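Just the one chain here, the form predicted alone, laid out as structure tokens.
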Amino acid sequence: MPSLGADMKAGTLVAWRVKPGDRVKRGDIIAEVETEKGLVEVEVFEEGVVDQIFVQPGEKVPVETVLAMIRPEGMPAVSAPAEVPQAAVKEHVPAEAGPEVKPGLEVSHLPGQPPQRRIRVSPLARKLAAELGIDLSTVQGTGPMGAIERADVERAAAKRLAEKAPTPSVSEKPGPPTMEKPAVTEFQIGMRRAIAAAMSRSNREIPHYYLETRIDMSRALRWLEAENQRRSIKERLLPAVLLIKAVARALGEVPELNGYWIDDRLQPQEAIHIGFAISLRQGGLVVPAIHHVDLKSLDELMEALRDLITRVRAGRLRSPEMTDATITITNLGDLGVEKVFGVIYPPQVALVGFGKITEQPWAENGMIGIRPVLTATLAADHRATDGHQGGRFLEALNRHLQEAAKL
């Protein structure tokens, strides 16, 4: 079971996509594993031949439990039963009242329903539509091939209850209002929880320092308009993607903010992987990676950004997404935030925060104007970088930023 985030402890297996006896190759997507984030494809680092399957679907693991065993291509399976290692301690899902709960992605025919009437649906969507007491039959799934995941039971078991609100009576007098407190998915519970467990390692173990700049945008602004202005609405870049592309320029000069504070020293890592902070609707956030975004081009960066958006509403997030990020950024100038001061996600070493674009007095060779300003933070980690380090970043964004067109 992949660690998908410093916070993950354990993770569900919710199906597999190999079977013994097939070859795979580094980059397949082999497995999908629910975790308290949602659910994440895993990939295949090695080339081989499946040989042994130890985890099935439906069971919960910790961490580092040996999912399967994959042989190089030639030599000859194992024939006895390879011993499960001691980390594959497993949990099963417990099975809820009622109709059956099978473990896995299964495809099964719905009691009562016409034998063609085939549905896939993940085990923790059917234990959870079994305590809310969802037919199955009535959810439109949204997952791989139509299976119907968790996300998918709660958005029917919330029209239900929004069904099922009295209507008030016209003449009856508005009652006082009432101290219920909202619904609290189960969802939204396993997410603050793996995001506490983040932010509080963060605050306990990283000695952070904060940086601040303002940063003159009115030049890239301009390149950014008369750009789109030669573009199609659908290949227009946004702001973000400027920013995105500045950060990874800076980390090229200064690569001390790019890597990993692991056993006590500081990795600095070769690739540049930029977590971009994505929040959901259903609430809570992720961090996916963007990948090797020092050697895209502003174009890939957009499609890049726009396809892993995309990915993260849908739930469809792969492994290396979720573990690769060497920095992160966070923006939330489109909530009118102006400054954003953020908590490193570990073992990472720094976090870049923009807010909002807004107009303010500027002073340049003398003259007072009114500039589009953006102020950009740095948190860093004290144990790998200093304050030094930090403004030559901060400098380095800053100017990469003055000559959008060369980003």
Second form
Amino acid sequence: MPSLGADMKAGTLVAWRVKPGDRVKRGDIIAEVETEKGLVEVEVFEEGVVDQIFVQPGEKVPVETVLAMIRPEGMPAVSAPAEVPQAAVKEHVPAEAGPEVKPGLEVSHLPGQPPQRRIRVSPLARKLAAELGIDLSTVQGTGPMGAIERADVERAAAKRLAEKAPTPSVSEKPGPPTMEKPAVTEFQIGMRRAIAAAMSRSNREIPHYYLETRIDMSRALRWLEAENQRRSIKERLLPAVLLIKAVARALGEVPELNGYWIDDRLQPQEAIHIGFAISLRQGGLVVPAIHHVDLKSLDELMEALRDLITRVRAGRLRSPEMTDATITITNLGDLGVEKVFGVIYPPQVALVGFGKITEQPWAENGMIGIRPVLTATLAADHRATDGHQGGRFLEALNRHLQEAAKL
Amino acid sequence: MTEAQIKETIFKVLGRIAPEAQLDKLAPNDNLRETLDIDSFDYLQFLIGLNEELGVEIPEADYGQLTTLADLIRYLSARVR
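Based on the form predicted alone presented above, generate the structure block for the form predicted in complex with the partner chain.
Full complex below, order starting with the chain above.
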């Protein structure tokens, strides 16, 4: 069970996408795991053949539990795992093959098991179904690609109710608002707990320093307006895309802010994977990474953002997205706030905050005018960098936003 | 297309974006984005959905006129064929 985010302690294996004998390569999605942050698709980092599966769908196991064994191509299949030299067997979790694995016990019910029918289902629907005792395999999904959504579970529950007790002709639709609430609450408790754990750790361990700068957005917005005028509604860009790209550009100049603080030292990362905080409608937030932002065009970034937000809100994220961000952006520009002082997500060493773009008096060249102004803040880890580097970063960010056409 | 049909389409698209919202409680002059907590990404998705359903292209310059349900119905009624 991979750790799919700071302070995750356990996860429930929801479904396997592979079965013993399947060939897998790096990057394949092999399983789905339910965490406090929703459903996550687990990628594999090995190449080879799935040898054995140890954890069955529905089982909740601690982080670092071995889920399956993958043997390199060409190695003979493991008939009796105990006899195989350890080196011959690779498991896809980076952690050690811990003592909790007892292959001898599990092996009996593994081979020849019929592959699980894959059910697409939103985390909320799954929670609700568990709570109402609805068997998901009996529910007809109406979401994207037949995914089961909350409404489908509610419908199934209503149908069951109707079947059990002949419905009085008055109400055809027994709307179950009382059933909906506990499911949401339980989900929220888990998420609040995960956020609390990560943020407590951050405030406990990281000596934060904060910087802020005001950025004149008139040039960037004028450029964006002209650009969007030429585009159909589906191709339009949001201002957030410019901000994300400008952060990546500025990180290119101040790479010390892009990385991790691990083992008492800064480990700058070459790839720029920007975690983008996305709030969930039912409360809480997730911060999946947009990969290689520096290498993406604005159009590609908009597409990546669209894909990510859609999947976050449908509760479908992939494991690397949850864990490999090298810096985080929190964009509160949709709310009324002007500036945000963020809490760094460990082990990252910086967080960039954007507030709302508001019209403000602006002095330039001895003249006062009204400009759309964005307040950008930086929360950074003082163990890794100092205000000098932080200031250079914000200055570079400003400079790149003055030349939006080059982003 | 009648105003009632347009309203129905608006609710259909909104329902995909804010499935938990009680749309029948929405007053004609409520600020849509504030009342339903719709961020700029979802707002764009909403307009794209309307474009797909009704074929009305909404220029970015017009976004400012479209804050309430009444605004939207008026705007779309004038443009839908």
